[in-house]
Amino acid sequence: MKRSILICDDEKNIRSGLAMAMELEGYQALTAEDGQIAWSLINKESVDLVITDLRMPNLSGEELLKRISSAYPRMPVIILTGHGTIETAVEAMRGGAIDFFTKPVDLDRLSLVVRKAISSSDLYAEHEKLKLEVEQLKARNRYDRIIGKSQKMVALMDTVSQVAPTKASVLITGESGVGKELVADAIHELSTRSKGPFVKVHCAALTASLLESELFGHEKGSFTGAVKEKRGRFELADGGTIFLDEIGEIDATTQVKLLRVLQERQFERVGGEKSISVDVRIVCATNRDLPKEIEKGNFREDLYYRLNVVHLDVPPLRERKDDIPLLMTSFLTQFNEENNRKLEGFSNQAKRALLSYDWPGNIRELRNCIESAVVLSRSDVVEVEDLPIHIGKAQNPSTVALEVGMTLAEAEKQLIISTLAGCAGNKTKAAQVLGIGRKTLHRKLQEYHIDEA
């Protein structure tokens, strides 16, 4: 659908004219020789942009901006003004307006600007849109941290609702920073368990010998420096969830200690001959591969089993590509919050490297990439230049990525943003390598709303 553009002067040739350049930029002109007019137009009709001069009868364009500042303010406004009004135009913006220009207006600069306009528009209203899919998605879902509507994502979550209200231990697999801890805490927040203790352990953390004396505890006297009885994590999780993180790290002593409880439902604390009885659930994760480490002698194979009563694999970033919009989305919420930021999206070169860059680092790095951005920027979105030089360089525009059921428009979009990405955004070469006019570029921007500025 073509965009709007509404141009209110008073006089007849400049009207013309700026309609004329518009609907040759691909827009739709929509004219007005006075503000009243023009408030009318705007109320009936569909509008994205406003050019006005100051000058005119009826209703003024400091009057006419004020109106629409008021009742629409995310219409961008361009104000038009003689030499001899610059200081009105300059308080005109500070009145909400985005730009001025002196007469003669300079076209080609009219253009960008209207351009970068009408792409800020819409960035704005993808990123409200995005938002909006994220709180639905939190409202549908008993455990709104997790954050996913891919297939993968959406059977990941199924299957934590139908185990959690059991007393199966689980294991929970994936790469690192995927969100295994957060499987966790779903499990625990939506069994029956969710008003007893939630203890979580790191496992990598602690030497052996800590690591037995933070899960079992120990009693005074028992080495040097346990100079009072101490309860173990084990003791703390009782009638609740003990969550076990890294659990591959463990060594083959408190492996065997850790057989028993889940065994017995026993333990000793480190020192001590009185047997411990507990009501724990425990749910583990592990970057590593156990079967192979069992292979190797490192890990128990009957402790395995015990634990793996429920296998929960969660997926790495780069096969859940569909929720990294609104990850994104998410993310930059949380830190304009926190950073008292108001940015309002991602252009769209950022969004494109941003989703063909793999994330070894998964959620934890792009939630880090996120933070990074918002507190860099210099303007109200993230651009490419915001990002990591690493991830700003994951796209590869020497080559299209093309789906089977694509159409031929969605087809020829791709490769013209790739193709503009290849060289630079210098629209010449760019249709020179196309094989096509500028002008025929040009239109194909306008009707795929690509934001090439």
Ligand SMILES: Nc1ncnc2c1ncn2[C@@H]1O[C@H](COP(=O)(O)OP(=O)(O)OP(=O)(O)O)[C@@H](O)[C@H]1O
Given for the second form:
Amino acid sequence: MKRSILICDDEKNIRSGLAMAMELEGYQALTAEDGQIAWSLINKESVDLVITDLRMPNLSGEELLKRISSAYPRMPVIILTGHGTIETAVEAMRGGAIDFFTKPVDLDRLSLVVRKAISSSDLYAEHEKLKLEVEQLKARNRYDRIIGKSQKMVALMDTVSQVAPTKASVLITGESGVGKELVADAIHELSTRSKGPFVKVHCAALTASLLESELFGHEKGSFTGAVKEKRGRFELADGGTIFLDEIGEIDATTQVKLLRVLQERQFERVGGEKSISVDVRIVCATNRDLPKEIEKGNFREDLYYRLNVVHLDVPPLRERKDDIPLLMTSFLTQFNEENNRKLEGFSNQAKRALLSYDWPGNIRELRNCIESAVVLSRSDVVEVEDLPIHIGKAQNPSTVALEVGMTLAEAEKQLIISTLAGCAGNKTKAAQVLGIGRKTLHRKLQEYHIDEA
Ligand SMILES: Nc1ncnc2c1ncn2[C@@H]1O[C@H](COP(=O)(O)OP(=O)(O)OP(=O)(O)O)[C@@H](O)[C@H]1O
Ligand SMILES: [Mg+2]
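Having seen the form predicted on its own, can you show the form predicted together with the ligand?
Okay, now the whole complex, with that chain kicking things off.
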């Protein structure tokens, strides 16, 4: 859709000159010969940017600017001034104009300023749309801390809501930073035990003997330092859920004891004889490949089958890149609030980089990256310079290398791949840019075996 620019000046030659210049740049130009006419056009037509003279009959440029700033605060206004009115122009900038030009207007600079303003208001609009989508997603999900609308995440959340109300043990696997703990939280929150305790144990953080007494408790005097009896985490979790994080790290003795809890729902404190029964739902997580650990003799197979009644595998971020825009937006909103900043979105370059990068540290890495960008940024959008260098470099090339000797088909394939990457995988957009229909694009993707990941 063509963007509309309203040019307002009482001198006919300036109006028509600027209108022609803007049309040559691909915009639709509207003109008005005084502020009054301009104001009624702004209220009637969809105007994306206003270029206005200051001294005009009926309604002055200053007054027009004032009205626009209060009714359409996002609409960019550029001021034109004759000689000797620079002070007024400075005043106008304070009133919210984005730039000013003295006549005769430097058309090259004007085009540049217009292009930048339009593209930043496009970015803003896109960001607003994504923010709305995040809100809608949160309203729809019963568990709103997990952001994601990719097929893989929707399927995962479906399974989560299905198994949460049961008592089945759940094993959550996935790379570091994919959100395993968040899924565990969701399982507890969505279960009938949500009012009961939710006890988390980071198994890797404790030595073998400490872990055993941490989980099952100990009697007074059972080992040096056990001056009092102590209730273990399983007892504390009675009536609720226990989350054993990094379950792949637990030692052989604790594995045996854990197996017994799963089989008989009973255990003894360290150094104790009395059997204790608890009603606890067990959720575990690991980023290890447990079947491999079983082969190596590090993990008991029988325990594995007991824990793995329901298996939830959280996919890495690179396999669900369509979640990135929502995650970016939601983290930006969050860190804006936390840091009292008002960043309005991401520059196109920054967006391309974030979408192209592979995210080995998954969502945790993305989250940290946005947090530091919000803190570091000096402009009103996140720029590629605000990202860590290795992520900023990840942008897809915006040019295609064509060499003589290449077939036409090969050239077409390269162009399609790069365009798709430039459009962040959005096929409708890519088809538009390429000037072909969506169906044609689909056919070509198949024909050239271009992966639709
Ligand atoms: N889908 C998501 N939506 C919003 N935030 C998420 C999502 N997934 C993960 N996060 C955030 O990313 C960070 C890492 O998530 P989490 O701690 O659950 O990962 P993990 O898989 O347990 O990682 P590790 O294996 O390193 O323990 C957390 O701050 C979490 O809130
Ligand atoms: Mg974790």
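Residue numbers count along the first chain shown, from 1. Rigid core: the largest C-alpha set superposing within 1.5 Å between the two forms. Note that this is a predicted model, so its numbers are computed, not measured.
The Cα shift for Leu18 between the two forms, taken after rigid core superposition, is smaller than 2 angstroms.
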